[in-house]
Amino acid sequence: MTETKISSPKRILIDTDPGIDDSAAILLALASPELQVEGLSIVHGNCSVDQGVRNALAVLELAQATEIAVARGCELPLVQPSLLAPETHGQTGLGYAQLPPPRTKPLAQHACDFLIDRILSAPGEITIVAIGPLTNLALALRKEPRLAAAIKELFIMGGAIRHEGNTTPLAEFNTYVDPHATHIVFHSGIPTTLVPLDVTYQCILTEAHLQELEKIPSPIPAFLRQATRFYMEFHDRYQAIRGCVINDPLALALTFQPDLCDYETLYVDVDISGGVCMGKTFADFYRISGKPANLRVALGVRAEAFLDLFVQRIAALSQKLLSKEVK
């Protein structure tokens, strides 16, 4: 698979609950020279808000990019009580992994506010790639509505088409979290590429996989061990899967390589009427109620190919910081 020509870097904004995917896919952010990551905006989730910032300064240190910005967002949903994922991600959102107090600090600014003047001042310039529960940007929208207009693109990690759910027997975690403001996100007219547990199911991150990764005596491949060794435990215990599901990373490749998946265009929805079904999305395949398509929907997924990509760039980042280190 060719992977795109790097002109000038596609400039990203990472709305993130650093848990344990998330992390990797900041760190494969990082690793990735086709993407100038402009900040993290941090909601509740996976963690506490408190927890999912402290997470992000770390990680970002531990990568030697401290340079990056990150701004505290919401720590409730539109509507829903708050559920977190300490079953799932540990009590710190980075399983077993223990990672130093971060000595930088994050903005005054909220992240609601963070993103609006970021992208306002390049419109039409900056991809978000939502990793998250979507409260932040829902509200940044409600509150700025120019800010649809101005976004270049985002990519969503949230759903389950016609994969079953991982929160309830139908729904995404992300989208079961605060389904008013996946609601609210998916009707705002940004151009938006979805990826649900239809293809991120597929992308499992193996003892093989951290093998040779270790391969190279970084702190970055330890993490990573440490993160997910919790992570395939639960997934284990719970999916009877062998290795972890790696969702955020794969979102996050596509901004750059988006021919790691097919997609369809799709009319698509969140349910939020309530019961059994609550934070359930679903698409109009056969066109049946007339309405016109909101979102580009992935659907299939060269997962090697996605896991060999994943690999390479995050051990290319542990070389590069071996190195500085080296000297």
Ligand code: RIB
Given for the second form:
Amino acid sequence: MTETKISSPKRILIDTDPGIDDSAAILLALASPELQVEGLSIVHGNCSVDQGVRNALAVLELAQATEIAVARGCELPLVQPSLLAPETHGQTGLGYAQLPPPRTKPLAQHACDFLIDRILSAPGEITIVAIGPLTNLALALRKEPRLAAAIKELFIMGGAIRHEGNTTPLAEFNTYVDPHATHIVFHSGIPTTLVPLDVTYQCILTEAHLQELEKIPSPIPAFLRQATRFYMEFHDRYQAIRGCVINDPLALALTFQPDLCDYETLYVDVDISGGVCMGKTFADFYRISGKPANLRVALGVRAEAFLDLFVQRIAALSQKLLSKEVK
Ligand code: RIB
Ligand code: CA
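With the form predicted alone done, generate the form predicted in complex with ligand RIB in the same format.
The complete assembly is shown below, putting the previous chain first.
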């Protein structure tokens, strides 16, 4: 692997509902020297927020990265009733994977306060990668109006622009679970890149990728095998996809390899009217509304290059941890 020259790593906070693909994104972040993970804020979504905290702590222990702070956030959407996704991520949120119960604990601080404190302590320096429902970020923005201007940039995995929904026929899970939070964040003025299903559904992790990783006798490929086995069964049963869509790792990868995607800067909004389009995200391609563009939207992706990057980075992390364990 060619060593990429890094001036200084990009400081990121990951707001996440771990979650099988969230866990893969966390591992990719830990495997990427271009990034410095400042912490994880946990939100309801794929599983309950408490299960998500346990999963985040356990994945960080798996990756020997227990120095990274984990903060427990919101357990319910702002307005909508709770919607979790056990059919997609399993009862524990990590599919068939069975990680030891974590020995570490989350911060006592609520995730909203954690986000506010960390961001305001380094205005303009920290990037947020939001890969779950946007409840934590929306609430933090309402609690601290100075927050939006202090966030360097925001990457959101969520929404479906020209692509069909994966939770309703029209809406993607993260924006559907908390459409009101999505609305707040979309109109916050934060420099934002949206990474919708239009690009993530081209990024399918397959059996061949897993077999490549399993050449390394490390607990990380073994974890990904068991976590994605459940996820692949879901994709096969409900969407006739051979493999599994790794949505969140793509959003994470764009923080340091933006050229993996092509973008358009557009006016984008989310339906909160409560009807059949609830949580549906849409873009004003013909600029009919006359409203100013608010998001940069990833609409094309070099999927093969991304998947190669993902496998290469996870392999390197697995190898590195293996040699650490051997010592
Ligand atoms: O629709 C996919 C998104 O919803 C991903 O972030 C997945 O982890 C779930 O949170
Ligand atoms: Ca997620």
